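Next up: just one chain, as structure tokens, the form predicted alone.
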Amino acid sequence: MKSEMNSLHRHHIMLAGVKGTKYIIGALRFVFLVGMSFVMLYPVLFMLSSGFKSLDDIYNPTVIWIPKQFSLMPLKLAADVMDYKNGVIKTLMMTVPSVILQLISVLLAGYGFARFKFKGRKILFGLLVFTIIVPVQSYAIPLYVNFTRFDYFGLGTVVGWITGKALTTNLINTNSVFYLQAILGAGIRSGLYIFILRQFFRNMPVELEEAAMIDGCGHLMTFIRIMLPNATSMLATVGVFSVVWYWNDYFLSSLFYRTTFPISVNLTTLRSLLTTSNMVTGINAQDLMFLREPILACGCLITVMPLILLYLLAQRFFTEGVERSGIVG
């Protein structure tokens, strides 16, 4: 009887030690989320707070986080400074068209090396690893010099040959810049969109293509009728992160514009704008100090709500994409 209730005795206890493991192990799970959702939500919080102060709110110590008189000053004069209609314009004539051609491209390239043997395919693979490592900047002046004297791939110096003098055209400062890229498979990170879709297609159970082409389908029906249909989420996150690009791009943007500017170089220059005397009116120096980190955060602010609406809008999408495609970190 003894040795049954000593029994009992460390039954219980061992169901207390598991209880006490298991509310530890979801406190500290809890406090880490609650950090790593601080961390992720601070930037927003922070543009939020300080972006909508009023000159009264700035001098006034006490007030930390929330406003107490709200003011729209700061997003307007940010809007203005930015040319805030104009780069978006700009932005969205560059952004939107190169992520379809972006699209395009990488699927047919991600397809083919998934489901095509060809020779050299491995070879053009680890090219097109290499390509995933190498940053733009080390062949920028060769792109440079190239979309400058822009031979049609070769034809307006067989023409040179013919008449004397060869066929260029200078296409800086145009968005066929990063179109012809996109369209070719070299837009900005398609050799990680190809290598997703790549690992995607493979996945991909083959049986599905034999009956295509049992019914009577080809390689290219197969491709349009099957496989897209079943590749929406890779679609959906390849498109997301295209998009989140080339929204972002700063470097390729700076490089080829030379008027007009997407909306990203207009906020890298901002903080430069707003010393200039001639490009904010209205307000006196010693204000336009006060004011200077409200209007940055307004700009930050209007520069990546575009995004983040379209992620709430394809999150579910992405999400199944993300998982589908094996992503990490």
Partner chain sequence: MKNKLLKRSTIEKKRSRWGWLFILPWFIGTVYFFIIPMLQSARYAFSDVTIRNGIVNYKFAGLENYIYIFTKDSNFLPGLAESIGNVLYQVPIIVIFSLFMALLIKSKFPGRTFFRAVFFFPVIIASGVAINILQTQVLMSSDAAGVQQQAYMFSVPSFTVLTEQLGLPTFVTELAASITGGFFNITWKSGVQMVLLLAAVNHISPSSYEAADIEGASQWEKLWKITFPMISPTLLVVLIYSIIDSFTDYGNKIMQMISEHFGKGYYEYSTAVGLVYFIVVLVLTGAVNLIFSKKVYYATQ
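With the form predicted alone already on screen, would you show the form predicted together with the partner chain?
Keep in mind that what follows is only the chain, not its partners or any molecules around it.
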């Protein structure tokens, strides 16, 4: 009896110990995460802090982080110089269809690589990895030239043999340059997404597929009805990556567009304007000297802000999606 009491007592003490360490670990984790969050939020805090300073605040040495006289002038100037409204419209026109088309092609290819055995699969996969390695800069010039006389995948040239005049179209300065590459798995970072999704689909249990096949689903139907609903978490992740990389793209946009540019190109224009010239409409040269940093900070802020808002909106959707997709496992 006594020994039983003793062991029970010991058990309680042990439990309390476990609980105690659990709290300590929780607290440590919290402190660590707060520190990490500071590291990750730092640029945004920096933009917010320096973007809304008035001229007086800049002259005032006691103002370090929080402006005393809140000013919207840098924001307005940045938005004007960057032609913000048109830039955002252009960016949306480029980004939204490209992302949708890219997701389609990338999902198909990822599934194909993961679930089917066919001749040449290994070599093609090596090719896929090679497309991830080689940056687009190293073949951008021929790519550009080919788009100035796009021959519809050789069809135009064939037409040329018959009629004597090759059928080509100059696609530069049209959105279709981006759409075409996106639907054909050559969009921005498509290779990476295919790799991610291939790994993901390979890890899906065979039973799911077999059950669908027994129910009479074809390969395409199995893919759409069974695999896709179970892939929401990865699909959301890849989708958000895709939006971010299209939105932030600078190199390809400045290469393929000629008249109106997406917002990130306008941001570089803003920077070079601020560093090379003293002439910006709406502000005199002397004030501009001191407001350079706030204006640039605002430019960065309004460029990334839509992405941050989008992520905050989408986040709820895809953490829910993750928790619901518990069928697999």
